[in-house]
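Given as structure tokens, the chain that follows is alone and in the form predicted together with its partner chain.
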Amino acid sequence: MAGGIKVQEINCAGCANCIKSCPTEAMRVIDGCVSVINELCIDCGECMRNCPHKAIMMDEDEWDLISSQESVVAICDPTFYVQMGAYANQILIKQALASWNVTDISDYASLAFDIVAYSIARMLDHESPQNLPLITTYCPAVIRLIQINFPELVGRVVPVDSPFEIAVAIWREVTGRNDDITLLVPCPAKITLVRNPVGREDSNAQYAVSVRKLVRALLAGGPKISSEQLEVGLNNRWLQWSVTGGESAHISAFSQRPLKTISVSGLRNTMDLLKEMELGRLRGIDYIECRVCDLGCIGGVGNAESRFLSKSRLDHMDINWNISADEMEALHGWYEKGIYKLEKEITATRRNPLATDLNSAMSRLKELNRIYSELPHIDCGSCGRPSCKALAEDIIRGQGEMTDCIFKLRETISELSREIADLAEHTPHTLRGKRV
């Protein structure tokens, strides 16, 4: 049940690049255009990266519409602060946004990230070793990937709410305001965070607009920056969450013991790591931080800046990992209130079995394997499915035909033409024995 991407049908060439890049095999090409199986889409953005025709886009809300409203309240993804050399600073960005009548409530985000890191550290302190490692819930695409491809691991996902949700909740409580909130997001997965969150009924935010959109607008010279103020004393720990390892470092800063964490980014690494964990091979590890985008959220498809430059800015940032007593007091109050807790349990997304009872499901699986054995096993994608296996499954589920495979089609045609040739040799009785 995704919602972060959309297909621009006129641009779709019906090629198989996207369907083969999809980690959950959620895409098919049907009648010349790609379609997405929503229940399986995790909004990782991999199809966008692999589409040579730019036919897949982020399905973001219209900034022009949002910004035409009288007052706009926005909260920025941490990647937003490392997009532009000229605006690599929380205060400058707040001022720039203010000049557009946009209230930036990201100060609450920095508090919320502290709360999340602190809550996770407490959970890791109290969890018994056989239930470790726990897995991050920061990347919504990772949560969905686990729900679909690694259902056995859902119990290990740390039940802590998204810091963005927490930030908005605190802001609402502190200010008593009820405005719509726009989240500036670096990827399709965080659009889904707003439209279709996991672990809660509704998001506290109402709109999602890409970081890229706002960066373009800022750079186009809309706002005026009056001051050359440098960032002083602001908590910038949370900005590190946009690069691989930042979350783990933040949690470690709150932990009472040295934590053994593994941080990886990119879809391939994430899948490999989860697979190893599923096989019970990660004993002795406390926490797993993974992001489906290369280098972390700065690699998300909704950013404007090169992920390498963003990373360099993050690497050169002066970060204060020591939490001051004041900061501790502020976050502890919210922690005690349980603001970090998820509303709902995260559960696995079950694949539909082939039949409702085991016996007939087994028969159909045998049939599926028989069909599969007749297919060429080269996963060419011409049938519009990501693999021969997927075609076999679609056929068994009544969503495809053997002749969708061009190799099978060719075989069928050649058989047919042989039959036709045979038939053509066949002389009518009236002509038999005579010279035609």
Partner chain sequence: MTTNIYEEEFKVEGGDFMNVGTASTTLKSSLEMVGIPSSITRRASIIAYEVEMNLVIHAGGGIIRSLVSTDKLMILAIDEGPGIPDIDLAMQEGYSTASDAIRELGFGAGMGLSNMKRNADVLKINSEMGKGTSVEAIIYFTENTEWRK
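Positions refer to the first chain, counted from 1. Note that the rigid core is defined as the largest set of C-alphas that superpose within 1.5 Å between two forms. Just so it is clear, the model here is predicted, and its values are computed rather than measured. Compared with the form predicted on its own:
Put the two forms on the same core and the Cα of residue 364 is off by 2 Å or more between the two forms. With the core superposed, residue 397 shows a C-alpha displacement of at least 2 Å between the two forms.
Starting from the form predicted together with its partner chain, produce the coordinates for the form predicted on its own.
Lone chain follows.
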């Protein structure tokens, strides 16, 4: 069950714009208000982009409440560091957060991203060609999309944990601290990464707050910073993961051979690429990098700034892809500990069955196909469902009626009108004259 979005019912106009954009048909408009089927939602944020009434929003935690604590530990998505021209350096942002008593563990995050890239490169170097390409696990929405819509591809997903989880685990091991962790996220999918992670029982983080909220607070000019330590640089390779192609470039930097990768962004492009892969048309490719947001994570609905401006900053950033011997030694040490491994195998998401036993399920499936054959097959959304197939399934499950379809309703009304007209012309035999 996902949990990165919520519906503000008072703002919902029941317009059904959102249901057509959902890639897994997880939304319905019933009684004039949208509802979400949680087990089918991948938290991609497409419904938020297409809602003109702002009725769907990110279900983030309250930053005001979190920041009221004496000490706050935060791990930030790389998009956070390219959102603000006023804070053009990671050190400046760390200082700004520190002035609010917020500990930014970005140095551990940069190490964790290196570990993930190193681990995937090792897998690609040793994997047999028939098992390639492998698919990224970085975007939680992509993983859930594969689990629901492309279950045949689940075995191609790299069994590597999120770099955010790895960063927190390393920070706790090194410092011995056990504070609650707040993850700054650019999208609802990464809220779900905290509340319902894939591949592990529980997340190492406890709270999720949007990048937008903290960026606006920083730009308001509250924190105090200095430029005394700007010469102290941090590894900025990991910041490239916020834009399409950055992950593949990072992995290629650790690979022992030239890698053939494909990087796409946007929900439509991602689905097209996964369909091509499902059909076996991507032979010769080593790695697939997908992001459901346009241009990558910088296009997330939880960001504050234009994705185009953020990309411009990243394009002009001086990135050091050369890994030093000391860095390699540290990476190999953590790799040997297996800190990158997922706790659980990623499996396909099983949709709710039509019935508990096989015979009943087959009977209901036959009835579903019969109902579907009587529907107009134009998927207009007027019934509050994303497709005629979805309406047929809802009817079988007792969650809808045939007359929810506006075309079937008109047919029913027409039939009733004809019956009423026929009845109006009918005279009871007691009122008829005698037969001659």
